[in-house]
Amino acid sequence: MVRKMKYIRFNQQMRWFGPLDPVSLSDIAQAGCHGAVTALHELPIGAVWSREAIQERKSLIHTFGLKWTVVESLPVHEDIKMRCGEFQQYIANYLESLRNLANSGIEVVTYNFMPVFDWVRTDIAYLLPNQSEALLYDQEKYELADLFLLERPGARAEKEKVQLERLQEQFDLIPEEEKQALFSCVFQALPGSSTALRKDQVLAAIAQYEHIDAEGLRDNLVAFLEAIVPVAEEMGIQLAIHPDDPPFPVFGLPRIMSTEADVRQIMSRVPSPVNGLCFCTGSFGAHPQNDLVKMLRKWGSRIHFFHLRNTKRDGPNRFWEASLLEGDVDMYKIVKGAIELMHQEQRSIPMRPDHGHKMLDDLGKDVYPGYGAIGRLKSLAELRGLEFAISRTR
């Protein structure tokens, strides 16, 4: 008789913004997920994140019969990316967060090495044909704001004197109220905020880069890993970084984890497993020159956390939210291919529905963009399709 294979699947998490988060505990636990993705959000970057504070998060996801696994993110401090100022002290910190987290049984850490903004788009509520609200980054858009609200020094520079006379006429034509949209959807705060920056705020942080360009930006990333990796070895942690968001280059500041390429010089220089990636198909697929399916393929070893999400490119820089199964990403081929690692290697990854669309009752409340409960749901409910329905053809 032949026995059938225990099929390894997702482990299946949603993100959570803590205690003030509209989408609650209870509503993750009745979405079926194994846990909740979360961070200290009101802890100050660089600043320890003692056991104390860990265990206190942890016993209230664990009320709800929720694990916390998944750090996301434990961020790293502007000082550390430029290796400047207090980066020693904050590396300190960062290794007793890291070793506190591990003695509480947290067993993935993601971060990322974006200078200044974690994300950048140009409406958090596009309206599609449907009605439901996603988020887009469009790129005329995002050079209106550079150049005319935040009056960015060098940005006009970038420009040909057509370029900028179009764009100005353009922008003049823009009603006020708008104009003031634009800036608070560019220069929102982290994620898990709705404050939007000021001028002066973004400026000076922008400036602080103004000698720092990508192959520097690159080395401090690594020097930053040589020192946390043989902590996160030690402590049995993987370190996830998340790619670049958009995947190209905003504001005059370097990339350096936009693309396959990127992901391979930091793979390469430091080569621990612990040292891996949260693939984030939302992230890399914006970008045209990335395969994403090759990508999984290369470096499923060293992915720690998918990010499942679709976007839909229609011009160059630009591009939406799409449904999970109807952008650019083949979602079929991802979830294919993460099921077959996961079994080459025997072990569930974690993975979460990203920056789902707001719809239906959600359009009504005030949500943290891109993370409502209802259209989370719904991509949680076609991921779960898909993967069973993978699963059963193995």
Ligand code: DNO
Second form
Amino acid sequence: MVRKMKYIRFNQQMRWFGPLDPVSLSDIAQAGCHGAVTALHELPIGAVWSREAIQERKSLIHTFGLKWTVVESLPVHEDIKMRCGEFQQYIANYLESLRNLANSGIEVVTYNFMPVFDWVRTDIAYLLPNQSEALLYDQEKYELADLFLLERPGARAEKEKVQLERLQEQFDLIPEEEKQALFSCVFQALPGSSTALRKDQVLAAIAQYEHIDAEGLRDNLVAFLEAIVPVAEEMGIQLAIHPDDPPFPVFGLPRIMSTEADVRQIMSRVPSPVNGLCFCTGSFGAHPQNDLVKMLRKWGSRIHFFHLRNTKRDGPNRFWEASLLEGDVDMYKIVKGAIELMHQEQRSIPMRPDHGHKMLDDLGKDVYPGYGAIGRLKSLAELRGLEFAISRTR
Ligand code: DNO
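Can you switch from the form predicted on its own and show the form predicted in complex with ligand DNO instead?
Below: every chain and molecule of the assembly, starting with the one above.
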């Protein structure tokens, strides 16, 4: 008989981008986390993660009294997403990495299936009334970047003539340095994304998807999962797909993990319990039709990792990253739902605060956008307080 534990807590994590991250493992340990979520960021996408390299990183993390049980991300090569080129070799590599990770004690592997771009924002220093800075996605800025900076063929065809004229006028008013900043924000700034691509490289990467629609991409994801799930099952690895961020198509590329309906399809087409979700409240929460509390209730047993952050929508396809307790997501209900889930299933689920505001001493520092220490520490403290209070009163 399973003895029920009184309090099952989140397995508290913070993301660490490796030895080059200005936020150190010592900072993460001082924040009181149980572990650091990380990846071998220095390796090219698609390469095998060797047992030795994994062990070395793990030993480093252990030196600070932290554990490494969650990988974010083991990135999926574009050939696998398109099911072309060297995709079989890349799947074989992925399987080898999964085995090596499992043999080194990794329990959860996070990945995404977004073509070309991982996450997209149009401003990484959106000034809040209290002088801290947040990340912003503004559809209009995105359209300007798409039409006039990237000059994606096809972007113009998606617009009416009058709309184009209005956008052109807007674009002409932007000073040159701001145009540059917009380009690098949209295409080159965000951590965890593949690499800083040049305009021609971005265009070439997008063009490769010309003949792949959402259904095609979904089939490719299912085929990928069918190849890796048996190994994940055998090795005791939980797979956690990250939702699309933002949760709608960008640059004419298909997106297949934006809504509850998307989740349902992938979870039911590959029903193994190891085929699970990274429940990112920021990404799912930016879509007005997603009822996050309901999704958590419905798909709880398939949630292997929580990313907790809040967004505030203030226009169609426009949102900024709000304080943890203040955006559109009811964080009280989410944490309550997560606690219920952990008790019901008698398991502690890894959770990390996601992007934080840039604030206090971090304002002058060069930190990865969204990943300064102080803003995330604030969110973590709020989450811990919420969790503690809910657990004590249930
Ligand atoms: C952004 C992150 C993403 C995430 C990947 C997972 O802050 O949430 O980069 O790590 O999509 O594969």
